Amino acid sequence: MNYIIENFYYSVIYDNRYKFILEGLRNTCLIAFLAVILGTIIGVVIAIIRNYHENTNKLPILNYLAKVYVTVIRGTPSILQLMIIYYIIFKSVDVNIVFVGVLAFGINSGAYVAEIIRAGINSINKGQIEAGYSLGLNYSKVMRYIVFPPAIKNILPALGNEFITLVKETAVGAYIGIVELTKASDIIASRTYDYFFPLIIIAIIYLSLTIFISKLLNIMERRLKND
């Protein structure tokens, strides 16, 4: 138990450590909740350019740079994204780190982000778009009013576990200096010579993130099915 306190001491307390601790999940949770809104965004653009593209043959160089988008990001890892961004397009240019990180995971985000619309979107009945085209109702409100909000339901638990993904992802931030949450243990360890401990503590942090989204997602969930 001594050996517990101590280490924990050391770890945590000692030469206010535990600022690094806060730090990390600032940075974290701050890299995690504008990425998942920025990619939501590029992922909106990328699903109605495809969709629309579907339905209407129309916008035919936006389609096909919206698939090469896709196929690019989701075939290449976010480490590699994330290190093109950071040591070659602002190689020359004072940048914020944090926001080289939000980008860099915001685009990563936005291409799977894409996929879980259209998922979304072609899970709603045909025979209900087609109803809307026969009340003269044109493609946007068609979307606004029909396929949108019974697809947000079938798109919601997918979107929280992009969310929860960006806020382990963000660990890969490490690589280029982001103060994030294993940076933090990192850096604690270094100074400790002990990593065991800031290791599980950080794993703890982790652990407690996911599980409280995922709870903050079950009640949206079952309020969009009780609405």
Second form
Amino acid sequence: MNYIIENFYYSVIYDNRYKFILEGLRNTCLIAFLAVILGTIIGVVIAIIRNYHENTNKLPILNYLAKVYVTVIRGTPSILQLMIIYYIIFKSVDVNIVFVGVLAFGINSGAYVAEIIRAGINSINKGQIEAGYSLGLNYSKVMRYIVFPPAIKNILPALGNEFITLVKETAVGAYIGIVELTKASDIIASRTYDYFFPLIIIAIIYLSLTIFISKLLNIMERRLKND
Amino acid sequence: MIEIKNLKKNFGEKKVLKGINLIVEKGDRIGLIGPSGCGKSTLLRCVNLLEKPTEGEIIFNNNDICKLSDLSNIRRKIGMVFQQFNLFEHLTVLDNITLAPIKLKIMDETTAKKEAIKLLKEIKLDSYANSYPKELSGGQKQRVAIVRTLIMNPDIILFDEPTSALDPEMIGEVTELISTLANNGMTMVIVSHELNFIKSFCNKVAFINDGKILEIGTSKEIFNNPKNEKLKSFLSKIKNK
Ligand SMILES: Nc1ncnc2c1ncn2[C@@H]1O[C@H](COP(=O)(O)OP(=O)(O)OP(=O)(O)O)[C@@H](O)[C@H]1O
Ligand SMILES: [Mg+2]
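Hand over the structure of the form predicted in complex with the partner chain; the form predicted alone is what we had up.
Up next: the whole complex, starting with the chain shown before.
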């Protein structure tokens, strides 16, 4: 028993080591939150470009680039994307490493969000869209008033999953030295030579975060359904 | 009002409409009949440009609408009623009807709502104004869909099998509404397998087969005195069913 308490003391309290955990928690949340916003913006833009092209055959070059982006991002490991952005693109630039994380995870998430939104758009039956056109509404009005409102309800669960995935994915940031939760536990363990508490603590934190988010999403979903 | 000249439509290699000529005069009630897959729906969909014709002209108010780039103004003058109703599931009955006039700035919200309620009263569905489509029966949905096009004050309404998806006991309420519109002078083109309805209701009937109009005439001529062999066999097949 004493051994455990002592172990906990050295992992968390001694030398204010809990501060690493707090910093890690802050960075994990910050990166996941900003990346999901960036990813959603990118995803919406990409999905609209692709849908607009499918409907009108306009914007062929943008559509091609959007397709390449989605294929490349979904076809390579996120850790690789992170390293390419940090070690190649920002090689000789002095840049805030958390910002690099937000950028990399946002760009990564955007490709997945784009596909989720595309599926959401396609889940609205074509008849309603045609009815909208036949009343004289144009593409953007049909999208805004007929497709998006019900599509958002359909895709919310998938978007929520994407956010939860993102929270866990940020752990990859440790690899380039971002002090997020995983790196924080690593720093502590490298001082105490004991991984037990550092790892268990961050596991509990990750789990709490993801459970919290999924509860939040459940509430949002229920609200939307009752609308 | 509408003159369709040598209209052709291909889907890829497949030729669906092979040169349709048809004149729709104001007040006409034109019935389109023909075997399944002959191109009736495609013809209607070309008229309000849900499908882009491959070749030919559609003259509407002295314009060839196939050449226009802004379709909004044309489409709202050409109403369309679908077999599957196609109400906006996420909107109430009232919002279904007022969405287009409000968003196209044809009416302000108050006027649109008043107008919609007035129309709903005429079809005795005003008590459903705040219901969602899923709470309505098929016949009610179709009548709301018809009212949704009426509020746009169209010059013509295209009906694509408006009663095919309905239970038999609901067909009457929909055909009754369509008849009322016709009595008020609405121009319409109707695709239907309800030949009895077409026969009694339409002033002109066109028989389409394999992408071409093989015979067109008054409804008496088509049903009582058909000339084309394919039309004869089409009618006898239906009668013997
Ligand atoms: N978007 C499309 N792409 C490819 N082929 C199509 C498309 N729409 C219709 N077709 C084909 O065109 C032909 C005519 O179809 P259409 O729906 O106009 O027939 P219809 O006369 O309305 O038949 P029905 O009485 O069954 O409704 C059919 O062979 C159909 O398969
Ligand atoms: Mg059809």
